[in-house]
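Coming up is one lone chain in C-alpha cells, specifically the form predicted alone.
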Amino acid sequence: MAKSDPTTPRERYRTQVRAEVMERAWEQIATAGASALSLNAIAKHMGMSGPALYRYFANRDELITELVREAYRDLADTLHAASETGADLAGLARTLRTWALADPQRYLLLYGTPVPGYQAPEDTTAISQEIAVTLIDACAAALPPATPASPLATHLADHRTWAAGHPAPPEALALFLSLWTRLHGVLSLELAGHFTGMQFDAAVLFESELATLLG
C-alpha cells in the first residue's frame, strides 16, 4: 500500500484542525486550568459535534499530551537558542523567567500542579531532559575552579542516575538542582498569585534567589 501525501488537502485539514483545537485548549486552560479541559467544549465552540473533534484527538489525554510536547519544546529550544547566542548560567535563568511570564498557563501545565489522571508518557521526559542539558552545561560552565563539594554534590556523587548519564561533576549537579528547585519556586509562587498585594516586586526577589545561589 502506498503511503499517504502528508501535503495531500485531507492531510493539511487535519493539521489545521488539529491546531485549532490546540489553540483552544490553551484557550480554555487559560480560563479555567487544564484539569477542566473538555474536549467536548472545545468541539462546541469550533461548531463541531463530539464524536467528529475525537478524530483529531482520542481523548483528553493525547490533547495534553500535545499542550506538554508543545510547551517543553517550546522551552527547550528558546534555552538552546539563548545558550547558543552566549548566555551564561544567569542569563539562562532570566531566560525561563521570561518565556514563563510570557504565557503562564504553559509554564503551569509543565510545572504547575499535575493534571488529576493523567500521566505524562516517556518521550515527553526526553524533552524535557533537553531543558535540564542545557542548564547544567551551564552550570559546569560556572563553577569556579576547586569548587568544594557540599554535602548534595557528595550524595549526587551516587545518586545521579536522573541525570541520564550528563558527565557534569557532583558539584555542577548540585547547583542545578538548587537552582532548578529555587527559581521554581519563586516562578510558581508569582505565577499563581500568591505575591498578589504583598507589594514587592517578584523580579527583585527572583534575581536575589539568583545571586544567592550563583555567589
The other form holds:
2 protein chains.
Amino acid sequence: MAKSDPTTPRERYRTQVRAEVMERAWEQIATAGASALSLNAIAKHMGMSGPALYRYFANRDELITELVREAYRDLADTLHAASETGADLAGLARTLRTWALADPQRYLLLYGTPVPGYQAPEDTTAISQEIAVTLIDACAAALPPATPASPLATHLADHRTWAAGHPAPPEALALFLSLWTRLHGVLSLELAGHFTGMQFDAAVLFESELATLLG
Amino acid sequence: MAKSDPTTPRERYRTQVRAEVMERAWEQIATAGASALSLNAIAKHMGMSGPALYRYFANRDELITELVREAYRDLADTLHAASETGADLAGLARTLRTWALADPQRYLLLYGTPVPGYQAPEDTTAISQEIAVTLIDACAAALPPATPASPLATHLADHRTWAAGHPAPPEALALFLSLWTRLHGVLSLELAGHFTGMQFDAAVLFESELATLLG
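Having seen the form predicted alone, could you now give me the structure of the form predicted in complex with a further copy of the same chain?
Every component of the complex follows; first up is the chain already shown.
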C-alpha cells in the first residue's frame, strides 16, 4: 500500500504552481536572459494575474534564488553521484562539461555574468561549497606525492577559510582553483559561442587543458 | 591655423547625441545588464521621445553593436600600444587584466554571457581578430624553441582557418587558446564576484596561471 502523502491538496497545488513558474522562468532565461526575467510576463503566460503569482514567489529575486538553488543542487548531486561511482578528477571534469553543455543557460546562470542587482543568499553558497568539496577531494587524490610548493599554494596556506576546514594540503587547493578557472574558461567561452566559426574542436581544447592540469 | 572641420553642424550634433546615448547605455548595462538595455528608457532619461531617439539608433541591436565595437576597439588599441612599447606575453596578459578590472561590464559585454537574441555583425569579428593577432604574435615569441607537439597543436595544424593566415606554428596557436581561456577563466569569475568572500588574492592566482603558461 502506498504511503499516504503527508501534504494537503493546497500544498500540493502550491508546489505544482511553483514548479510551473520555474519551468517558464527557465524558458524566459533561454530566450531573453536572466536579467530580463519578469514575474508579470510569466503570470501572463500562465493566465494568472501578477498579484496572484506573487503569492507563489514574493519577487524576482526569490525566483532567481530558487533557480540558482535548483541548478547548484543538480550539479552538486551529479558530481557527487559520479564521484561515488568511482570518477576521478578527469571524470568529474568531463561530468561538469556534459552537465554544462546539456543546458548552457543553467550553467551561465551560476557562473556567467551576474544578474545585476541580484545577490544570492547564504544557503546557495553552502551548496556551491559542496561542489567545491567534491572537487577538492578529487584534487587531493590526483596530486602527485611530491608536488613542489608554488607561490599560489604558499599564499593559500594562509588564505584557506573558503575551503571551510577541508584538510587538503594547500597544493590541492591550488590545483582546485586552477581546475575551476581553466575549465570555466573553456566552457564559458564555448557556451557563449566564442568558438563558433573558429572551426576547431572545443572538446580537444578541454581535454588538453585537463591533461596539463593532471601533469 | 586649425584645419576646418569637414562635418556639418547637423552631423556634429548627430555624433554628439549618439555619444550621449552610448554613455547612458553603459550606465544601464552597469545597473541592469546588457539584456535589459532599453532605447525607450534611454530616450526618457535624455528627455527625448522614443521615435526621436530611433533616428540615431535604428534598434537595440545597432546600439549593442556600437558598444561592442567601441569596447573591442579600445581593447585592441590598448594591447597594440602595450605591444608597441615592448610588452611581452606576460605584459599583455597584465594589460588585459588591468583593462578588464577598470570596467567589468565592458569586459563582460564582450566575453560574458551573450545577450540573448543579439548576433554581433562580421566587422566586430574583424576587431576581435586584431586582438587575437597581437596575442598570437606574443605567443609565437614566447614559445620555447623545442616545444613538443601536443594533441591540441596537432589538431590545430589542420584547424587554423580562425587564425586568418597567421604564420605562427600550431604550438603558438595552442598556447594562445590556453592563454585566452585561462586568463578569461580567472578574470570572468573574479569580475562576476565568485571570489568575493573567498579571501584569497585573485592577482596571485592570475600570476600563477600566467607563470604556468610561460613554462
